[in-house]
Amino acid sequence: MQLFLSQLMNGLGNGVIYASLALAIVLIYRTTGLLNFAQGEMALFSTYVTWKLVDDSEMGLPVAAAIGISMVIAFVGGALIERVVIRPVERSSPLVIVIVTIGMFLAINSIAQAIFGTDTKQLPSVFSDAAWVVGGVRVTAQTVGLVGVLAAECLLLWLLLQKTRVGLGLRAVASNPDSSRLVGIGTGNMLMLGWAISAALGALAGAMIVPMTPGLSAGSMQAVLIYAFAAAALGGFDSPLGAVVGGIIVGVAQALAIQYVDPLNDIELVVPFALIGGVLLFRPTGLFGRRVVERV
């Protein structure tokens, strides 16, 4: 039982990470109807910026301050990406948009390596190394901190989307962009804002993820992106709550599968792919996704 609870805690820590990136994916989908396959690499580039601000001999900022600055930079970068790269093709076929985001994936990854190098970097965690034993189960400050960060993200997003005029505009554009345009809502500005907020969330997720890995490198976010997509698919691509629940489910399922299913020890990516396949087969809208009913 103690081993099971320990794996449960490990899964919770990983699940919170997947949920954070899944929130960014869901936010773009809700505001634009697009799946951004470059979300992980956008987070990767922002994490490199965080590392540079911390590691620079002249600046040497604290990690928390560096994360805040990189989120601001990511916010601006996300807005520019929407305006320069996505806006010209937003009315194209879904295949064209998928190709564009995959191209962004490759381009951002290459640019990051060209600017920051290919060697592995170490980014310190914003949380302490403290740990406590509760009922025989080790609980780390890292896990508690990650849960707190995710809870704060969810609260702020809920307040933005439900309690502000900007949030109302974002939801209106996501629901019906043509009608929103007719009543005077700046559809283009709302779409740009959605990308900007999503990029900032990705920057935060990247800075939380990397300290839990062997180091920051060009491939740091690629496996995490797969788990985040699995979380978003499981919860529903149009549901922030679903992204959180899906991320936790994926993280826990991964931890338990690795511990109790020996053949999966070296191929744990089977877990998210199996979850994505199961969701697409039995509930394509996800656990919390909305069913769209159209009149013929």
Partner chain sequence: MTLLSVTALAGGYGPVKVLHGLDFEVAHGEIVVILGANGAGKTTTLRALSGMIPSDGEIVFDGEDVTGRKPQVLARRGVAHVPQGRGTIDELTVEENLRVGAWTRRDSDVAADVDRWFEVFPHLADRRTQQAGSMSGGEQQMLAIARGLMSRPRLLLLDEPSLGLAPIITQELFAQLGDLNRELDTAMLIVEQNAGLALRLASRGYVLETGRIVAQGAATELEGNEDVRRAYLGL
The other form holds:
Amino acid sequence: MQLFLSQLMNGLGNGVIYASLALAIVLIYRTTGLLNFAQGEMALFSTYVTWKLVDDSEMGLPVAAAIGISMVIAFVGGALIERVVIRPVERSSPLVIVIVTIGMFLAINSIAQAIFGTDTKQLPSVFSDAAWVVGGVRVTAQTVGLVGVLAAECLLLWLLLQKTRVGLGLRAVASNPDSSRLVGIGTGNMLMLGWAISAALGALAGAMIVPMTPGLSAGSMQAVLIYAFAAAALGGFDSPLGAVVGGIIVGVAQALAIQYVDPLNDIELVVPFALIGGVLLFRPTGLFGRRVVERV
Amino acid sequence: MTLLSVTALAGGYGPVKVLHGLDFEVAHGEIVVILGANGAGKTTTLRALSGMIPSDGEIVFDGEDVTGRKPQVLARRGVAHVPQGRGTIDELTVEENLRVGAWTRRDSDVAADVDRWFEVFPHLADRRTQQAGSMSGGEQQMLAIARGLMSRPRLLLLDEPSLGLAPIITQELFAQLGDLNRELDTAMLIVEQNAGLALRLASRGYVLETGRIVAQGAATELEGNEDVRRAYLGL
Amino acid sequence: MKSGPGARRALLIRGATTIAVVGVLCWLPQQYGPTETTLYAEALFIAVAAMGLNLLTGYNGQVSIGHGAFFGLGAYATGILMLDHGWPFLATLPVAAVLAAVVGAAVGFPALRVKGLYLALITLGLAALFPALVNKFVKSTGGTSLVQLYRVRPKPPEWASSFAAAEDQWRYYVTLVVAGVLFALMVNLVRGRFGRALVAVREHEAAAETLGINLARVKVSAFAISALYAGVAGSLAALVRLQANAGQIEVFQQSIIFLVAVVIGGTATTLGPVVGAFVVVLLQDHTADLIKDEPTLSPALFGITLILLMYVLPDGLVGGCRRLFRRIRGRMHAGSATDSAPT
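In place of the form predicted alone, the structure of the form predicted together with the partner chain is requested.
What follows is the whole complex; the chain from before opens it.
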């Protein structure tokens, strides 16, 4: 039982990480109807910025402050990317946009390496390394902190989308761009805002993810991105709540599978995709999704 | 006083030209109807007016040349376009659809206006928190019109408002439109298949055929015109 | 249908172009050294995989970003059969093809329920899963999952010594012949009943069904055939590269390269994937050369070029040329009064 609970905690810790990147994916999908393959690499770049702000001898900022600053930089960067890179192909076929985000994926990854170097960096966690034993199960401050950050993130997103004028505009544009323009919403600005927020969320996710991995390097985000996609698909691409639940399910299922199903060792990737396959057979829109997704 | 004045309006979709030089106008507070068969270019005319498609010619709204402006700019100037079918924003609730209709307004009467349209369309009030996409076609049509009116437009462009509505509801809707016009002095440009009903509501009308205006005049005049009666009134 | 002198001229132009292209492809290894010849062979097998993916994504509208897995399957089938069982290369080709087609059909069945984005995701899972499976289950000579074929590489036969004396030349010509045969088959396939069924399903599933098209059969067949092409491509890759390998990043990147070749060349065109494959391979090679001091930046250059290409030619190179050709012909027709055939 204790083993089960501690695996559950492990899974939760990983799941929250997948969920945090999945949220960024869902946000862009909700506002623009696009799947951004460069999401992980945008987060990677922002995390390098965070690392630089912490590591640089002159700046040497505390981690939390560095994350805040890099989120702001990512916000601006995301808006710029939408305006400069995505805007010219906004009305092209989905496949063309997929190729453009793939181009971005390659470009951002290699530019990050050229600027920050190819060696592995260490980014300290924003949380202390304290741990408590509750009912025989080890609970780390890291996991608690991650859950807290994700919960706060979800709450803020929900407030933004459901309770503000801008949120209303974002949702309107996502659902029906033509009608939104007819009521006077500047759709371009909304798309830009969606990318900006999503990039900032990615920056936060990156800074949460890296301290739990062996270090920050060019490939840091790619495996996580696959799990995040899985989480988003499982929950439904248009549902932030779905992204969180999907992320946690993927993380927990993976941890339990590794522990209890011996043949799955080293191929635990089977788990999220078996889950997706299973869910989609019964609910083609994901667990919480509403729209049937036809576009790529 | 002329509110909208259109000269030599031409346009279409890419290489396909649908409109071949239209001249027409709408006065302040006037209801004008555009009649025509399917494919005559009625919807295209409205889309060109609200900036949804690129167009040539000259569109002057309230003394300002607005040719080629974006839809959101025209919305801010006071043009509300209720497109044909599916004009609602499916994933927003009924109430949110109305609130988003007032996007261009900065005054504090929005909540009062929402209540007002709920009074006018009690069907909608019952479904306040329901997603617009989950309602019937007729209810969505009413919602789309109410949303158009939420911006307190000076010119309302209505594309086939009766489409998909039961005859009794259509009658009710047209009665409401007449009331609104008298009360708020909202000018309306209506594209409609139901020519009889539309001509009774409108003061003037234009007849469109393959992208050209082939007849125009006072509504009563058009109603009496033999060709119009045969072609559009089924008499 | 058109007839008369115009059609005959078009046929002549097409015939002449075909002969010229085949001529150039045959001549390449005579002109260039081993490095370039291998590079062109690489473009050829990527073209094969892209042709298959084009059938699925371009004609049938099912997007896959996981064809690197089928490609890898073909490569490993050939690699293991050659190295551990001593098979000659050509004998491994049908095995690789059938294996990939069977797995492709197996993936195509669940794909019937899943569309667009979700399908892309499932195939992404395939690309992610394949390397993990290989690393777990394939233990080749040397104990790793890397299969080295250098020891068992095929030698050019006696009769080919006049034009393919060197091994790289021989491997190139083998690849060229296989690619040529598969290209001809593909052209026949998409121009026939099956091709029309694919497009009908892509455009409107319900309408296609009312025309008596069996949706499931068409979609699963498209998946299986495209997987077969990717499998054969992988098999050829094992021959050209003399190894089979499946790193997680490589399989994903390979899948992406196929998709890029299809879109860059022009989706749902017969020639597009071939053109796209050559452009992608040469582009990658040249961008790698361009910045000598900063090799880390070459993917950036490649990525940015991709984006720019999409701005300029959203319908791909072949689509763009076709548009240009039509415009020129339109102008010529407008210019001469006698040649104003109705369109």
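Given the structure is predicted, the values throughout are model-derived calculations rather than measurements. Positions refer to the first chain, counted from 1. So that the term is clear: the rigid core is the largest set of C-alpha atoms that superpose within 1.5 Å between two forms.
Trainee: With both forms fitted on the core, check whether the Cα of Val279 differs by 2 Å or more between these two forms.
Mentor: The answer is yes; the displacement is at least 2 Å.
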